[in-house]
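We begin with a single chain expressed as structure tokens, specifically the form predicted on its own.
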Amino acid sequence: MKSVLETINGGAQYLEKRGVEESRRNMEHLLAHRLGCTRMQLYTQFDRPLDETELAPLRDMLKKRGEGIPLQHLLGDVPFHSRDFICDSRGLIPRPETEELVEMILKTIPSGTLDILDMGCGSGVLGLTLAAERQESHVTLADVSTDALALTGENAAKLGVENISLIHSNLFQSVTGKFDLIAANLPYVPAGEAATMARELQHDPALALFSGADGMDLLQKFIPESVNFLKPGGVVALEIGHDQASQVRECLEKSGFAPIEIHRDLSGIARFPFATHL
């Protein structure tokens, strides 16, 4: 029988040979998941022997990770803003930048009862987090993907979030009413980048990633349409690509938004436009 430490070391070497970044951290997560403990708890049981009933399913997970299946899909969930969300191939794996967007929104929007729309909700991390943090408000989550909406519903049930509505809609096609805030992390990756993306990203739904030759197709449709669904003084808050700030600002200006602020992410990239429509 192999010990916990021997299993970690062997698995990390296996993953490193297959080009997996942070191979030891990945291996620790996989083993902790199989043993039902935290990564830190592994360090207190390095000498513990593992029998075949524990090692066999771990080998299967290890093989899949070496083939490029994302760690989050193998673990089945992902932490986001102090909550654990179900994570699988039906929705985009949440990025740290989206957590930054949530923090900015929560600091920006006023207290009280608000009507909020999460357009292109995916797994629901953005809209459900806002609903959980602002329980006096109502959040509508919309997506063109029925699979993504099903995943959002499962996450809402898991988190016990009830102040929400789910809508199957191609952008605003099936949306009614007006909102104080419309938040959106729409697809913004240029289609031509598909061949050069990390293999893990190939397990994200293409519908949630790509948006035309320059990544701007959906944003250029969404921004002018959003005007009709905002209350006076309503705000649009977006996450955009690393080189799209000037194009998005121009589109917001043409649609009558003012003022427009584009906040930078922790890497210094102009990533988060916040725009008001009076």
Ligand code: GLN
The other form holds:
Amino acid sequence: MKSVLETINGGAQYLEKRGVEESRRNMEHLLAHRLGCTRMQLYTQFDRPLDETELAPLRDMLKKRGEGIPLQHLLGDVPFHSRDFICDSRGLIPRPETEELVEMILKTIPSGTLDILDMGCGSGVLGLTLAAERQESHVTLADVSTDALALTGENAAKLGVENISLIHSNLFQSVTGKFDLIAANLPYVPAGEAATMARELQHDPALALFSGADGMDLLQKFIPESVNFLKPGGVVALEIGHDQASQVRECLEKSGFAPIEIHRDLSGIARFPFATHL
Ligand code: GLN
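Given the form predicted on its own above, what does the protein look like in the form predicted in complex with ligand GLN?
First the chain shown before, then all remaining chains and molecules of the complex.
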């Protein structure tokens, strides 16, 4: 028999030896998940003894975490902007930057009935959060991956979000209609970075990350095409790579967007272009 505290300490050490960052936090999440409680509730039962039936499945999760399977995949869900989303290898694990993007969009868009498109929706975190926060609007979520769309559908059902449509589409190929807002967190990582990425990132779908030699392939295609799917005065709101702001600005200018503002993320990186098309 081991106590909760001993289990946490032992597990954290195990993970640390295997190169897992924030090993204790990871271990606490795994144990809380196993026991069906919150991380904070673990702190109130440090002395509680754990029997073998409680520990055995935990060992399996620990082994996988030690091998680099992401925590979010083992837990099966991930918090995003105050809601829990199902998370597995069909979609990108949401990044904190994308929560910032959602915040900025919610602050900027007018209230009322809007037609919104989430291009490259992945697990659906961006578009479904907008749909849940703006129930009077309609959100179309599009992705080239049928796996990702299935995950989005499951997340929509989990959240009880109904003001949406899902479209299987390679960028705009199967999209019809015009939108007030097109939001997109498209793949923007240069293909060459695959070899040096953290183990955990190898479990994200490659299709959701990489976009040609400089990471710009899809953005370069998306931006000029988006013009045909915006209502007059419509806005695109994007997340882009840390060194892509000037290239993206140039592309937006060439496509007739004005004004163009590129907001910084919490690290000070020009990350979120918001551009209007009149
Ligand atoms: N921010 C992600 C990363 O660097 C990339 C997300 C994306 O390509 N849209 O891992």
